[in-house]
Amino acid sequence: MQSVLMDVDTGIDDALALVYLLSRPEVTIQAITCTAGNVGARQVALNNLALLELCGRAGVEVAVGAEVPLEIPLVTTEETHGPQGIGYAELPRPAGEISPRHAVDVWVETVRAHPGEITGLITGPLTNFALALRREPDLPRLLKGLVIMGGCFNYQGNTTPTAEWNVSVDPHAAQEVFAAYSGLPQDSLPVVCALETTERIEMRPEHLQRLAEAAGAGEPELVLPEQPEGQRSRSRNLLVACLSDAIRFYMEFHRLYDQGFVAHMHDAFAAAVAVGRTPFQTRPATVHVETGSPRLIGTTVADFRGIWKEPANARIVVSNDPGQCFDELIASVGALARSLPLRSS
């Protein structure tokens, strides 16, 4: 069995990789840490709650951490992910309760207590991991592994020029983490998915159908660019049609912005990372986090040769294969969805 901690800021495709990970039978999550990012880290919890009764998998501890940035003010993004940050997909309220815990309390106690055996996958920003190891220095050397989705090198941002959304939100908790690793062993650094390669995480409308398809759904699910703006799936599969709804929202801003009628899957991909379902190479480097200057904070640089002559604090993922990535979660995600009840026609 493989055991993740999760930290995230539920958006569309933070909500495919929780998805993805409640899917694959070899893994437990431990516990879902919330903050603020895509949409405030309340509504992140009430998704995550609503996300995991969907799936049939209640239970698993949902907690709120920070609710505001280390130092800057909170910047979320509705306008890419929906008012409430799953796109068009409706669900209902969660029977389940937020967690009494504090996600920093969680990260600490459960890592504590399961030394070298959890896998942490931060899809939101840092600020959660970056008071937990204010809190807990050696989280680095008690956890089993780190991934990370965050980030931009030699790549143009998606906030801005330079900038990638996740570490933009709270450019002072990256630069936190990133040296909270540095001089660690290899093989303890954290892995990061940055733009580069989960932007080649196009995910299109054929996958959509596919989706479907793996599901055992009856109908085919079609999210295509001449359908008007914010239809709803028919298909009788909730998981189906929740997913669905979210992707095409995601489509739909993608278009908005001229990048096609696509959606860039970044958290997905660091899913599959992080359970070792899909192939990726990495690169060590010393990753500095620009936060003083306006136009540039939440810059990403990596120094891949050494001149700054400081160790590395992070293995920067430079290939992956998305067409074995869509693979995976399409075959995954189909067989979880096949397994849930469908609803009433």
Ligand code: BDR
Given for the second form:
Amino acid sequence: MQSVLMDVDTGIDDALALVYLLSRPEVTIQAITCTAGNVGARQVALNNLALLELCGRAGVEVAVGAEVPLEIPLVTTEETHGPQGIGYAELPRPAGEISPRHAVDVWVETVRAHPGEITGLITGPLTNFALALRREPDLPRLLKGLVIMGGCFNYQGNTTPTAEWNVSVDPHAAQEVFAAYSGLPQDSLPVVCALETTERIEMRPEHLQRLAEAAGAGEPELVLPEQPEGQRSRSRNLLVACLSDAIRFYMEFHRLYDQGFVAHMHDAFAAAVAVGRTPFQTRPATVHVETGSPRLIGTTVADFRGIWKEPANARIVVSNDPGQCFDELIASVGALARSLPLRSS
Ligand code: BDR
Ligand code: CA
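Can you swap the form predicted on its own for the form predicted in complex with this ligand?
Let us now look at the entire complex, which starts with that chain.
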């Protein structure tokens, strides 16, 4: 069994990451904590609760933490992820409630209770985790491992010319987290999935078609560039329909920015990395996050060659296998979808 504690800002690709982990029989999600990012933290929590219920997994704790970044005002991005954060998907209001525990308490208490057993997965800004580290500086040693989706190294940003979204929303938190790992043994350093490898996880219409087939859908699931914007899925499989409606929005967004009718599934890749189900290679590096310069704030810089003469504080993913990653996501999520009841037409 593998235990994962997630912190997310759901988010279309966070949604796929969550559904993917729910689809893995060997994975236990200890809890899901919510950070403001793509949308506000409470909306993130509602999205997670609704997705858990859609997947028949109500009961996983969903907690909210910091609702704003450490030092700068919150910016959200409904333009990228839709008004509620899950594109065109509209899920019923969840029956489950947000946990009364604060996200920081969830991290500290859960990891202390299971030393050496939990893999942390963070696919949103690092606000909650930075606050948890202030409370329990030993978290890096108590965790089994940590996987972060964030940053970009020698590669253009997706939020400013040099900054990636998760780091850009809370650069001070990201800088604190990397500083906290300085000088720790290499096998405990965070594995960082940054844009240069996550933008290779490019979802295309054929992947959605394959997902619906894997779910046993009778009709082909067609999300096509020539269709009117906002067209909704007619799939009787509610999980297929949800992912299709969410990802269509993300594909339209990427097209708007001249990236084609595709969607980058950053967070789903990070989830597959966290549970060891997709191949990747890393290189150790010393990472700093720019927090001062107005034009460069949120920029992540990696020293791979020891030029700063500071110990490594991260392992940056330098290669991955998008084809295998999609095979894995489609087979696993497809099998989960196939097991769910269909909506009556
Ligand atoms: C990251 O930013 C968010 O919009 C995505 O969910 C992902 O975590 C990519 O830069
Ligand atoms: Ca995210």
